[in-house]
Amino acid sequence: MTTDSTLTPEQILSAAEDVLRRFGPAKATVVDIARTLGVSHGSVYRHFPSKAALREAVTQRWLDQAHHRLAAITVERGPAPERLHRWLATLFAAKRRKALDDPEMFATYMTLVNETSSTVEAHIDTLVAQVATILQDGIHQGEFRPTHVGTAARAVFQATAHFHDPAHAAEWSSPRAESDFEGVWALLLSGLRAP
């Protein structure tokens, strides 16, 4: 059991994952949130101001969790083009692991994602940054053309969305998943590679 002074946000976003991934996102509530940690529900308030606020925070959470993964190759040195290669495939690993292996959490997410769309759209935007600085290195190598980075990190990103889209989650237990994963990166890489 916990209490209220030791209660911490973290403890309250992996209640609140659990209580969503039994409930759904229609029956949760913040008072069952509470009931799991053995505090007042008032006691979650004082981290999280709202039932919206909490969601949200569990919705980054989610997203989150691959950030870092992903981070860590943004800012290794190496060959771009292996690290762009290796930065989309840890993406769509990702992606495709809290589909097929937590398929509650996963629907519970896709509720959320619609409730909490600037969250998303931020997630989007740093990914595609990430994408931007391995791509202005392969510039500076010289392994990937001039061109106009946000532009081309963006196309990057929207291009290999059927691989990260959680629309098209569905189709990522496919026999061929991986097999078209590396077709669009070959025609990625042949596009971006400098002359």
The other form holds:
Protein chains: 2
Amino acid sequence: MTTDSTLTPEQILSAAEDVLRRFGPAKATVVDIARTLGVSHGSVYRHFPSKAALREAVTQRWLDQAHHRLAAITVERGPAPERLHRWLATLFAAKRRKALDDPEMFATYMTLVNETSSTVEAHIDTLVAQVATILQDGIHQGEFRPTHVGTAARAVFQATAHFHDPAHAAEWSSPRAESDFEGVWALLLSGLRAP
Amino acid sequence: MTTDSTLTPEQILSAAEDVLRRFGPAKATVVDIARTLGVSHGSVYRHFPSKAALREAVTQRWLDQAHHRLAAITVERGPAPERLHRWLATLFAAKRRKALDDPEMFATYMTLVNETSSTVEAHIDTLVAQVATILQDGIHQGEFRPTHVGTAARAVFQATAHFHDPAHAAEWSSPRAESDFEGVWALLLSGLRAP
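Having seen the form predicted on its own, please provide the structure of the form predicted in complex with another copy of the chain.
Next comes the full complex, and the chain you just saw is listed first.
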């Protein structure tokens, strides 16, 4: 039992995930979430003004799960090519784990993601900006050829869609997934490398 | 009215497309197709031994629609970089036209495609082999750096999934689609180019 005065947004988001898991995205309600926490639904609304706001926050939290590690790689000081490779591999591993370890929850989140395209766009913008930072570092280091980093970062992100876009999740259990990833990486690295 | 003796596979496949358009993939039957042609369903089965074989042939025909132009580009003699760009742009344009001009039929074909994964794999193998041929030409011309063409062709195909894989069809009407395509192309070309 949680008391209204100590209720945190994080507790609400965890309860929302439980409820989504049990009832699915079509049936989960704010009342179910409040009941799970032993609080009134008014207490939930004090933190999230609407059901839509709550669903967006839940989606955001799920999308951001690998962000901390990716953000850490972005601000490291080592050689940019190795960091970019590790950044892409970390993103792929995180997405693949979500899709293959818990396919039902993955499907649930896909439903939410399709409802909140602005959340997804912001998520993608954040990721592309991280790639741009690593590319910029690589140009400074003389490892990457000078280029418009915004355009190149978007191209790197789109060219690796196979390995992070949920639309390709069905292909992630393929025995060739790993070598395919390395094949695309080798081509991109060759395109980015300073002559 | 078609007579049984003059019935061609092509007529059956066209009729099958009509029937799919009218009834959808779940309800379309061989009897409907035979009725459209004014023949017995036995006549249809003389050309296609099972409903599954017919659905596969219909899917194959749809997948192959842009093949002739792509195959023609593959065997041209000009500079490989320009041909590869035109090959990818032609593929993108063909897929985009199918998805945006006739979204209902596109969805119908997506259902069929998901049923017949071996047909899709063969289709993809054919396309990747065409890319490999152009890459090989480019290496001979001194335009592309020497590389394992099979691996590089698969990487080019996967890195451009955004612009031909039906999983990305929702993004093809974006005003950025064209510049995104050119951004990925520039990166790939830079990766393929001989130093």
